[in-house]
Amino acid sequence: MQIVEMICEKILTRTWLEGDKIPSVRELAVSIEVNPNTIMRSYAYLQEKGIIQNKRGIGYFVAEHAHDDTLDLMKFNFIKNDLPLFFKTISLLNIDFEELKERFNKFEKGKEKDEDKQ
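Coordinates of the preceding sequence alone, form predicted alone:
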């Protein structure tokens, strides 16, 4: 799932755009030092979700509407898996939503400063 998340992040940040060719299974396996079978399973999952497509003999490409489909998939996974743990943690640590809102606003301002530097 870490590989799936890495690929989804590249699509969400528009590093990879719809129609872009993505690294081959072997290229990605070598670059991140994992077994090619692991990459193949990740690509198969993303292909099943309609986020990437295989053009036989040419390679894998970012599918049409991949950004929106990726956003939907990542939101669903976050709400299903991460949000309950997040709620449990903030409850255990007695963190209220006002503090979260304040910290989130600081985070967003920091992102804006980073974007200004680019």
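Same protein, different condition: the form predicted alone was shown, now please give the form predicted together with a further copy of the same chain.
So it's only the chain below, everything else dropped.
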């Protein structure tokens, strides 16, 4: 699932565009130092979700509408699973929504600096 999220991120940030060939099972396996079988399972999952497509003997490719589909899928899971847990936690820790907003602004500022460096 960590691998799946890594791939989704590439698609959402438009690092990988629709129609692009993505790394081969073996290639990605080497670069992130896991077993090809593990990559296969991740790719199979994403193919099932219609986010990537496979041409046997050639490789895997980012599907049409992958960006929007990924966004829908991730947003759905986020709202269903992560958000309730998150709200429960900030409620439990008595964290103010204003404090949250401040920290988020700081976070976004940090990102701008990263972009400036590149």
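Source: prediction; values computed, not measured. The term rigid core refers to the most C-alpha atoms you can superpose between the two forms while keeping them within 1.5 Å. Residue numbers count along the first chain shown, from 1.
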> Taking the rigid core as the reference frame, is the Cα of N105 displaced by 2 Å or more between the two forms?
Replying inline: yes
> Core aligned, does the CA of D96 move at least 2 Å between the two forms?
Replying inline: yes
